[in-house]
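So this first bit is one chain, no partners, the form predicted on its own, shown in structure tokens.
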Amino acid sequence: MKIYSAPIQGFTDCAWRNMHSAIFANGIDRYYAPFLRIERGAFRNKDLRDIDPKNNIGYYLVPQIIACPVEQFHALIEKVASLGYREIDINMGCPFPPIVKRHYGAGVLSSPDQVAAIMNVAKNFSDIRFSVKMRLGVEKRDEWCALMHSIESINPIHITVHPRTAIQQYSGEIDMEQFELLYSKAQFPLVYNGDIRSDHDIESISATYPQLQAIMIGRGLLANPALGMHMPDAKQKIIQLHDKLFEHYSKHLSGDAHLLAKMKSLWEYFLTETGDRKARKKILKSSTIEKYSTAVDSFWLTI
């Protein structure tokens, strides 16, 4: 089964992707970036670099870009396009709150005639091939069938599924009855995501629903950048990626407060299935560059 990285804000930046592609070799088919969205009228410069070609080179890379109003949409198809992308995907899982509340990401769910006014606009970039990125619904967790038609109309390269609602966010239990049926009734490759922290998990998922035509991951991949790859040296590869991570930011983010709040922010996923809690507490509250490092170097120890 074929495995993809999914797009998390903060975390899967371009240096985050470079480092895992270049470390973790062919372990990962398919990058997703963050959505590019438009603020306050313009394009963010941090996300235009974050999907300039020029940064992500050596893997397969998909930009990806918010549902939101029609004209904003068509403004951010023209972007990507214009950087000489010919794949974009399209975000309508996002479950966080302002984003919801304003009709972006998941929040289109529950509005059939936004997804179609979305979805026709795609049409008209007819050089260009879109996947969608979804969740069941909003609140109700049937929203999805009303969607179908309208996103079957692109010939969409995939839909990536999580099987949670908006509301839910990624607490509560998946629904893979309403995964099911969307299996069985899907005129289009389906991708699913949500909740796969463990070899096990992919094999199970994957035995499940053969027709699949990869797993997503995103938090699990995180916690463990070597998910599914069945690496003999892995903990090697996982110290490697850290520390690489470290010398890049280190040149990039100006100071060690800075460069300290980047690297505790890894940890609140990274490696939360393995090593010594009280030994991971210690990281969490270093005060300064020489305590982290200390304190990253006796976690190593416990993995």
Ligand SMILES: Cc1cc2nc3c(=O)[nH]c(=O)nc-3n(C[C@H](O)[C@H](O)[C@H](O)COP(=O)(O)O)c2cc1C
Contents of the next structure:
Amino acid sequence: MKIYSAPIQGFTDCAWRNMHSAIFANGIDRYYAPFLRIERGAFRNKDLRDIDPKNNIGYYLVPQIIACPVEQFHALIEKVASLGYREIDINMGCPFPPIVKRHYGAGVLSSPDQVAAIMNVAKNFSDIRFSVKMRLGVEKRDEWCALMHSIESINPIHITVHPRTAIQQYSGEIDMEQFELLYSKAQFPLVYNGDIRSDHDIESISATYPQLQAIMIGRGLLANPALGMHMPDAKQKIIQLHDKLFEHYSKHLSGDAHLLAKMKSLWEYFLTETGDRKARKKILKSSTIEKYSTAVDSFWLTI
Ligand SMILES: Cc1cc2nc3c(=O)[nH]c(=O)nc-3n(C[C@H](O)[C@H](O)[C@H](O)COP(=O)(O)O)c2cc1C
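If the one shown is the form predicted on its own, what is the structure of the form predicted together with the ligand?
Let's see the whole complex now, leading with the same chain.
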């Protein structure tokens, strides 16, 4: 089964993607970038740098744009196309309440008319292929049913489904009943996304849904960057990934405080399911770079 790396804003930036793809060569079939959006009428340079092809060499990157009002949506496609991309992922899954309330991201799932309007904009770009990343609905688990016709009309490369509603955000039961319904009805390739934590999870989803195009993994891959890759030297590679990220951020962030904050934020998901809890706590509590490095060295002995 193909494995896609899910976009996670603030974590799977181009530094992480570049290093992950170099160290775990061929482990991931595609990397998806966190969504591009327009903020106060403008693109953020940081977001544009993140998807600039010059900064994403050696792996297959798909940029993502957020579903939003049609004028903005048009501008987002034009911008991404101007960078040379011919494949774009449409985010109809972001459940962050201020985004949903404004009918962006997953907020469009309860408005079939808005989804149809967005798809009509996409259809104007005949040289670009789109995929869609979505949830089941905003509040109701069957809202996806009313959207399939317009999504199909763009002949999507695939649809990635995270089988939760927006109000569930990232926790609560995954709704495999609705996923199965969608799987049985879909006229186009599907990608499964949600709560994949182990090689066993990958094998079980692949065996149950053999027609899937791929499995997309987010937090599970941040927790175990070697997930699904069956590598004998995974531990060394994971340490190497950490050290390369440390080196990169020490060059690009100004001052120890920023570096420490960035590295500690990595550990929000990194290796959460292995190693000694006390050793991990020391990392999260470290107040200087020296203490951080000592705590990390001790943690390596426990994995
Ligand atoms: C902090 C955070 C940021 C995220 N940013 C994005 C994003 O920019 N675009 C997107 O499509 N999904 C985003 N997601 C959702 C993930 O791509 C993924 O769908 C979700 O984490 C569920 O998959 P998982 O259980 O494998 O992590 C984000 C999730 C988290 C926790």
